[in-house]
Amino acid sequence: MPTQSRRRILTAAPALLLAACKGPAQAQPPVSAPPLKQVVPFPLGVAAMTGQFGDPQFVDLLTRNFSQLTPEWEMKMEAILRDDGAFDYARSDAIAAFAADHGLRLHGHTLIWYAQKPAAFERIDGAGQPFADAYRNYILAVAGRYRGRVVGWDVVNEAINEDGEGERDCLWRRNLGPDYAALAFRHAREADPDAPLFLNDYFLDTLPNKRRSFLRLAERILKSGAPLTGLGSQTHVSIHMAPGAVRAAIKDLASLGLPIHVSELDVSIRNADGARGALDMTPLAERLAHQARVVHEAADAFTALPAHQRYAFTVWGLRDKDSWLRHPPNAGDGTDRPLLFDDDGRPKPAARALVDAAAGR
């Protein structure tokens, strides 16, 4: 595991000053930072659910530091399709609601994830044409209920396997062929004539093969003459990642000249050997220093890419609290730190990276 010194403390006003953690031994240092969104030359993105809207402190926070929203699970097809194909908009037309009164640009996530088994299309595996038509359909309702209101969409989510070897079997593409995901670019294309439309997927940073993988989908598609206008890298990672390995992701996925949606960072401390393996014990204030460094990474490469290629930087997540790293079945023990934002909402020492990096320093 690589070493880094602790980043230095600055504390220039308006920054929001962050007081030590509890205990001694698992102290963080404090750290401040000004208004993210002020000092980075792009729009710098968050996820949330409306749950967390009648907290104002979350409002607060959010509004104050992000400029873009991306929902993390409401305009899923799980939250908009019912079991008897009825369509609720509830809350997906919420959260618009939500970025439309605090000006946030708001970024539609997702319309196709391989990982989706709805009932309502279930009925319809292997039924040919209705099944094409109910795809078709979907896409068409949802995507046109946003138009002019997203700034973008996740069209095709996680479509390669998890090792990088070739892509996900799933129910679009046992009904539809390998060609399910830019048939969804095209019915996306035809309900929203403007917003970028993307391919978004995970370790596209960890397994250089996934992103091999990632990329030759990405070319067929664009080949098939289908509209696919961005390319989104999840970047969920841990402090053990190897250094320049963010960045030689970030680079690599630019190579095709499409915008680049850095599109749901979160940076692990819990474990030492995995997700799901032992304790990391290192002092608290080395692993966020470690945390630091790879978010200082993967911001520095974003603001290296030529501006029309800067779409967005999103973070998975408000304050560590927020993450879906706490919380069932994603080792949610409560011990992780992943985002920029403690508990308390105060700045951690990866706030101070972004800044920094966003600043070339």
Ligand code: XIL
Given for the second form:
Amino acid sequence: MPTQSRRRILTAAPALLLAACKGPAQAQPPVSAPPLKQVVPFPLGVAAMTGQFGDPQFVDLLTRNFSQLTPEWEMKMEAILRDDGAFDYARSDAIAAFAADHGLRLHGHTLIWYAQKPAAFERIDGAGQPFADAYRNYILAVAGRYRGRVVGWDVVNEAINEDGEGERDCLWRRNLGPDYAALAFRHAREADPDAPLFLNDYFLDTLPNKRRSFLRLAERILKSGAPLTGLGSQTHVSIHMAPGAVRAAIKDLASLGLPIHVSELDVSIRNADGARGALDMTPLAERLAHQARVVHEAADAFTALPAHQRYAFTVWGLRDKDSWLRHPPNAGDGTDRPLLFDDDGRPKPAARALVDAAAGR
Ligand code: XIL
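Okay, that is the form predicted alone; can I get the form predicted in complex with the ligand now?
Starting with the chain above, the whole complex follows.
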């Protein structure tokens, strides 16, 4: 066989195998679950965006099951701050109005994030006082506008380095020094005297060293007297998590006594090494059962916290097909199913696991 066609067959093989697996054996097991928010004794959040609100099934499923909303992107700088430095609240107001209209608590996400470096700030990179003024002005304006309408803010998002060691170098730190995070909390408090103010990050469960760095930063901010009043753990995890790791993270983060937000939960059922790895041929039902065990662990650990530390438990999307892991740049092979409801809005074993954990089962 010529090498060329052999190569073509080899690369086609995973797709063929996948197609072969899409028979009845891959159907998701039927699961029943009551409206989640009615049985979970803490605010249950979900990430969403206004583009989804034209879908009645989406809105119905969301409002029946969740009591809190985190804007997936519409309260980020990318949505609010125009290149010329003007503020555009069209999107953030629209999502805030949706939350108000449907009686949902609104969690503000996010004021300062290393990944957002709008042109309006890049233009004054290195400018000294003008940069510090613009930083204060942004936080005052946005947190001030939604004062009384949000129940809390992610003030600083993802401040710790990818590998868990130390803090990220970023536009904010370069211009404002190592205390840029503490400063953001002070500005946010000036704008909103009541909202819980969160430091939020990911892989606090996957990487214990990242959790240590995160807690060290939280303690430094607290020591400086800045009003950090909550800790968010994104909890983007997978079925390949070591059992107990998610529980250990929640317990450890709670040791400072602050309210905890499981802020962006999803549990990928894909390969440990993502799109590059060999296909995980474990039957789908088994992977979904495994996913349910991870959700159970997270919800059980969260339920075990004292009531005043249970700020909210938020999943990062409604139905599997809504997940950011199913869209670029994360789309992969498009087969991930990381959320509590399937593509058709039916509860998955993971939804049932949340109900059971909240009921102490
Ligand atoms: C993601 C959204 O889900 C995507 O739709 C968007 O394009 C990029 O951001 N950590 C966070 C979230 O704090 O804001 C990110 O959300 C996911 C990782």
